[in-house]
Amino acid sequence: MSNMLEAKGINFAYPSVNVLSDVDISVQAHESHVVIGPNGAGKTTLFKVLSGEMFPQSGKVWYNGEDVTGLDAWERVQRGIGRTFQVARLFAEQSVLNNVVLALECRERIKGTSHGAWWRLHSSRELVDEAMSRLAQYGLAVRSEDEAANLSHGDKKRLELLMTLALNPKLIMLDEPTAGMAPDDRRSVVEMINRLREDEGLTLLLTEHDMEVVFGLATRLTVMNQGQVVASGDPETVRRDPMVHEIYFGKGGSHA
C-alpha cells in the first residue's frame, strides 16, 4: 500500500523542553493506524505538527506525496485531512442538525459551490436533507433538533465526527476519541470509526490511551516515548516487542 501520509526527522521543542526527536510515521491508504504511549510521550504534539495547527523546527510531512510541511491546518482541510479533538469542538447552543448542516456549507465554499449569498437566513433543502440522511445513518437523527451542548459526551464525538466527515476528507485524524466514555459510548464509537475505514474507504490516524479500544480499532501501531518513536508495526508484532513491554510494565513485568 501507498503512503497517503508521511513525515520524517520531526523535531519540536520548547525552551525548556524537547518534545520530539527526530519522529518517522508513516500512514498507509485505507489503513487504521494507531499511536500510543505514556503520558508525556508527545502524541499531541506531533498529532498538532501533522495537522497543521504547529509547525516543526526541522523536518518535512508530505500528504499524497506533496510537501504540506509549511500549509496552515485550513490548507490540509482542503486538501483531504480531516481532525477531531480531545475534547469536542461543537457550535454548543445551535441545533444537532444545524452543526452538521454548517459543516456542509464549508465544504461547499471550499468547493467554489454556491447555494445561494452567505448572508441568506435558511440553508438550501439539499443540505438540510443531506445531514439528516448523515444524522440517520449513525444514529443521532432522533436527536436533530437537541441542542449540541444537550448531548452525551459520546454523542458530542460522535456529532464532531460527522461534521469533519461533511468536508469529504480522505484521512481523518481523531485525538483520544473514546476519552472519558461510558462503556457503552465507546463501544458505539469504535463501531462508527471501523465502519468509516470498512464502508467508506476512509484512512484513519487515532491516538488513543485504553488498550482495548486499541486493539480493536488497530491494522497498524506506532509507539511512543519520551518524544520518539520506539516501535511500530502490526498490533501483535508491537505487543511482543521487549521494549514496549518495559515501556508500560518495566522491567521484569508482566507479559500478559
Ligand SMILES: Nc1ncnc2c1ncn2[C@@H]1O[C@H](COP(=O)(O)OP(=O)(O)O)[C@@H](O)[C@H]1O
The other form holds:
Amino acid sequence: MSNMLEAKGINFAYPSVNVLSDVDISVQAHESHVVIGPNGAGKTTLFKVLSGEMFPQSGKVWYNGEDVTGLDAWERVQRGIGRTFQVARLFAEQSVLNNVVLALECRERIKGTSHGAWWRLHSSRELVDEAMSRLAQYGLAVRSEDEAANLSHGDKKRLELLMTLALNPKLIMLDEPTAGMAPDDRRSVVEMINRLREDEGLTLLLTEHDMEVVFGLATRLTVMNQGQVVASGDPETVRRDPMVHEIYFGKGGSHA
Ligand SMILES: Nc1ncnc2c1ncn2[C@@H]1O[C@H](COP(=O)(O)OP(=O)(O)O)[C@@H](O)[C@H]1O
Ligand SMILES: [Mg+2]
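The form predicted in complex with this ligand is what I need now, so please give it after the form predicted on its own.
Next comes the full complex, and the chain you just saw is listed first.
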C-alpha cells in the first residue's frame, strides 16, 4: 500500500512552548487512521500542520508523493485534503439544503464553471437536486428545510461532513468528530464515517477521545504523548502495547 499522506520529522513550537517533537505519521489510502493521546498531547496541532493551517519549524509533509510542506490550507483542499473542525462550521441561519448547495457552488467555482460572489445563492436546478440526493443518501433529506442551527450535534457534524464531501476530497481529517455528543448522535456519526470509507472509498484521519468510537472505526492507530508519537499500528496491537497502557489507558487499563 502506498502512503497517501506522510509527515516526517515534524517539529512545531509556539513562542513559549514546544508542542511537536520529531513527529512521523503516514496515512495509507482507504484507512481510518485515528490519532489518540491525552489532552495536550499535540493532536490538534499536528492536524493544523498537516492541513496547512500552520507551518512547522522543521519537517516535511507529502500528499500522494508531492511535497506540500509549503502549501497553504486552500491549496491542500484543492489537492483533495478535506477537514472538519471540532465545532461544526456551518451557515447556521441557512437551511440544511442551502448549506449543501453553497458547498456545491463552491466546488463549481473551484472548477471555474460558475462565477460571481460566493455568498449569492443563485444555484441551478441541478445543484439543488444534487444537494437533495446527497442529503437523502445520509438520511438528512427530512431536515432539508430546517435551519442548520436547529440540528442536533450529530446532524450538524453529518451536515458539515456532507459539505466537506461536496469538494470531492480523497482524504478527510476530523478533529474529535463526536466531542460532546449524546450516544445516539455519536453512533450516527460513526456510521457515516464508516460508510465514507467503505462505500465512497475515502481515507480518514481522525482524533478521538471516546474509546468505543475509536475501536468502532479505527483500522490503524497512532498514539501521541507530550508531542511525540509513542506507538503506531493496528488497533489490537496498540491496545496490547504495555507502554501505551501506561501512558494513555492508565496503569489499570480500565478504559481499554
Ligand atoms: N495557540 C496556542 N498557543 C500556545 N500554546 C498552545 C496553543 N494551542 C495549543 N497550545 C499548547 O500546545 C499543546 C498541544 O495542544 P493541542 O495540539 O491542542 O493538543 P491536543 O489536541 O492533543 O489536546 C498544549 O500544551 C497546548 O496548551
Ligand atoms: Mg485537540
